[in-house]
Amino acid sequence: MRKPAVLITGASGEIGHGLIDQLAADGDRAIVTLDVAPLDASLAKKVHRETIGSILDRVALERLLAEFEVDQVFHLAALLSTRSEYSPLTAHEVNVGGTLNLLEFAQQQSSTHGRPVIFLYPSSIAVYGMPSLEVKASAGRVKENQWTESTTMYGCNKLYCEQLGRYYARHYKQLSAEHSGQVDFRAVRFPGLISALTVPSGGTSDYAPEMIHAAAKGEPYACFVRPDARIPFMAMPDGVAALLTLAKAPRAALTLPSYNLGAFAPTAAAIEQEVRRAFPKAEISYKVDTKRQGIVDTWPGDVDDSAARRDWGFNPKHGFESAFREYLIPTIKKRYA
């Protein structure tokens, strides 16, 4: 007899860590993970089944389908924005092909146990493409249906996968006699996620955490965007909490397949000022990387997340000051103490 379970792909990342901790504490279903990287030992013991493998491996998914009754999927696995620009074909294979495999897996699960599978999908502000700085400045807080003309492979992948999710939820095999779309697809468009627990790895929005880490280590930092560069950000714990909150929301309350999320939208200069407040001797300068700056310029200066707040109670704990003063800077200081 198959066991009720939640499946987390890309579980070895920090969002996966947060989800595993909370879902294990709730204890209402077994946790099954799929990732190319192994889990930390402290997390692995909280998981019922850890599968080391790729989301492109349909055989691995079929094994999970046979053994578990998955009624929730958190599909976190992806090739991220910077790497996607260097390897666009691989990005498409992983981000689109992998997501299609997971959507088909969820559809098969729902067909076998007769109820919808809730499918949580983290999308991104990379789906947006502002055509100029003038438009970005005048656009204000961008809504979900505005300026979705991404200039990056990662953004194109994410936007298309949102559409695939909508298809599986509403129009799956619509000409077939056995039409039975059973995937309850729910997506959030994350802003730049800033973590205190992981070291930044050169992502397009990583100038904020890079600035803190360099200051905490007493190293000089040359910021790769202009002082006036602005995009929305969120503290990592609020991102994890948002996914869990959306997963529990009543289906009838949801009016959109994909929701904007935001928390604060400082300029790079404002981030610098906050870092200097905590590290008065910080050496911070600006050496603009025109290519990465060009991508940041296409992302909104801020997003309108009123639909998420209205429909399912999205309410991030951290604003700009509290994210830096209560979460990021104290935690990163301890790392290098």
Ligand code: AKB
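Just so you know, these numbers come straight off a predicted model, no measurement behind them. For the two forms, the rigid core is made up of the largest set of C-alpha atoms that agree within 1.5 Å on superposition. Positions refer to the first chain, counted from 1. What changes on going to the form predicted in complex with the named molecule:
A displacement of 2 angstroms or greater separates the C-alpha positions of residue 279 between the two forms, with the rigid core held in common. Relative to the superposed core, residue 140 undergoes a C-alpha shift smaller than 2 Å between the two forms. For residue 203, the Cα coordinates differ by 2 angstroms or more between the two forms after the core has been superposed.
If the structure you just shared is the form predicted on its own, then what does the corresponding form predicted in complex with the named molecule look like?
The text that comes after this line covers the one chain and nothing more.
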């Protein structure tokens, strides 16, 4: 008998940390992970099977298919936006090829156990491409179907994978008589995520978490975007909660294949001010990287997430002040104490 399980790819990354804790606490399925990097020891003991390997390795996926009855997939593995610009072909291979492998895995799983496989996919604000700062300023809160002309490989990968997910969910092998199995694809477009426990790497929204963590460690930080740069952000626990809430939502309530999520949309200067409030001696300066700034300029200043709130009750606990004062600062202070 195969064991019922949830599969998490990219499990040792930032979202994986919080997600494993929550899923282990729920305890209703065995947790199986797949990542090129090992899990922290504290997390490894909470999972049933840790597989060190790549999402491009179809043999590893075949083995998991043979051993586990997966009915939920959290496909977190990806190369983020900054890293992807340095190696766009590798990014395409991992972000698109890897997602295709996972969708096929979910499809095969579903046809072997006869139940839909709920497939959670974190997409990103990187799917948007605001054509100019003037348009960004006047566009207000961008809706899911507006301005989706990304200028980054990562953003293009995410947008295409949303489409692949929609294809697997609704039109897979539409001309074939023997098609069985069903992928229940559900995606969110995350804003920049800020965790008190981990520091991201390879992203372009990294300036916010980097600034906070540097100040907490007493290290100087040169912010790579202008003080007036603005994009939406969210505290990591709200991001994890959103994925888990969407996973449990009744299928019939979902009207979009991919939902915007937002929580607060501060400028870099507002983040600096909040960091200084907690760490008055913080050494923060600005050394603008015009190319990374250029990417941030194409991302919306804020997103309209009313569809997620209406369809499946997305309701982040933290706004800007509470994210800092109730979650980030106290947790980070403890972490580096």
